[in-house]
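Only one chain is given next, in structure tokens, and it is the form predicted on its own.
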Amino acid sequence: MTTKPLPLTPELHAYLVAHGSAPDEIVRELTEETRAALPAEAGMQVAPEQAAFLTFLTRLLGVRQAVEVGTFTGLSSLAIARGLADGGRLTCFDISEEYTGIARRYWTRAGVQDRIELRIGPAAETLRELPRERHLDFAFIDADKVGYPVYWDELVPRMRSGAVIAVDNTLRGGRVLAPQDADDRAIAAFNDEVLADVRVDVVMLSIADGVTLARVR
């Protein structure tokens, strides 16, 4: 046993990604277009162990409403969608209609159209429109760096007690230790912010570019 991180090779990566629940061919797909039709944005599309990770939880919390800020070409709806117990609805925010254009295809052909609503617009302000009381279940964060904070803000009293709140990036490819970009700044500065809420409890996970999960008390 040790306490220090495993440097994480690109062998030991695969080995990773391979000793998980593999992607199937729908996921494979959208991950391929997005990569070929997008090649300078696809690097937004989470990865492949976390896509699996989203379904993993949102089945273990059986969540019933969730909200996704940031869709994208859709892998991590699709993820969190596949994972929502009976009944379960999931509300994305997003603003581009080019790039959600490809994830409403792939939701129709995995057959979680259903259970998804997508609002185009700032989150910042379409989060707005959702009720003021606590019902939400998850919640995953994934826009713009510097509005996560407006993000949370918006979301952390519309969840439930025990409900989790997922958010990406939070390590930036290790630059919050030493920020050199906007991005980076407001991320470090979110982390800061997160871990001194206290409605919620927090644990930090070295998932891919980081994904911090919070539990709202």
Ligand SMILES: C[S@@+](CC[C@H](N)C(=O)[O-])C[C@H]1O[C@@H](n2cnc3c(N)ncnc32)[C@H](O)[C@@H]1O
Contents of the next structure:
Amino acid sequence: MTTKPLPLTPELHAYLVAHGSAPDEIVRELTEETRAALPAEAGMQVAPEQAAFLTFLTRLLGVRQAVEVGTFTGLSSLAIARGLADGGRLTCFDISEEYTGIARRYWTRAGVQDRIELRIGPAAETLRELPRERHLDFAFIDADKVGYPVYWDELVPRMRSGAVIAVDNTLRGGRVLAPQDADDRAIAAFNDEVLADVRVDVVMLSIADGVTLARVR
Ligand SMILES: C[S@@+](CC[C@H](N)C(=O)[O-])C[C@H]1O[C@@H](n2cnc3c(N)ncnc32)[C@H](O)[C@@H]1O
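Structure of the form predicted together with the named molecule, please, following the form predicted on its own?
So here's everything in the complex, that chain up top.
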């Protein structure tokens, strides 16, 4: 049994990325446009290999009802929408018309716009408008970090048994070990809360900036 962690050097990361399915032209152009139009914010976008993982996971789970909290220019939502089962739907939550204006264009280009509904507003409020029954198969949380506990509390009771919640940035560049700002502290506390939540089984993956997968019991 190997218990020694593998250091992910830049070379090994490049190898890993090169040996997964390559991003298509739409993903490449969305990434390039985001970097050009929003250089200061582009780092918020999920990594291309993470997008591929989201499509893989969504397809594997046969997701029909999905939610995303934190859409930005649309890479993760595009990835989730591409993995949905026939007739599947994704509801996206964000506060920015500007960022999601770019997302809408790429959804249309990829032909997934009919599967996606976008709701603009603070997600702590807009998530409450979702039906209160257990109807969701998949959720992806990637908005403001201090809001994660609220989004978690709104989503868990709405997930079907066996559904999965994926949460982004749960390693915070390694700073969960020694938090340096309010966002780091919020994620460190959130990770502890998730671990103690008896409604879910949890694994943390070291993809990109850390992705937690929680399977709802
Ligand atoms: C890290 S980015 C999301 C990146 C996206 N998942 C992607 O792959 O491109 C965070 C997003 O959360 C949104 N956001 C921030 N605070 C929010 C809030 N209170 N409610 C809803 N969305 C919020 C921001 O507008 C931003 O688009």
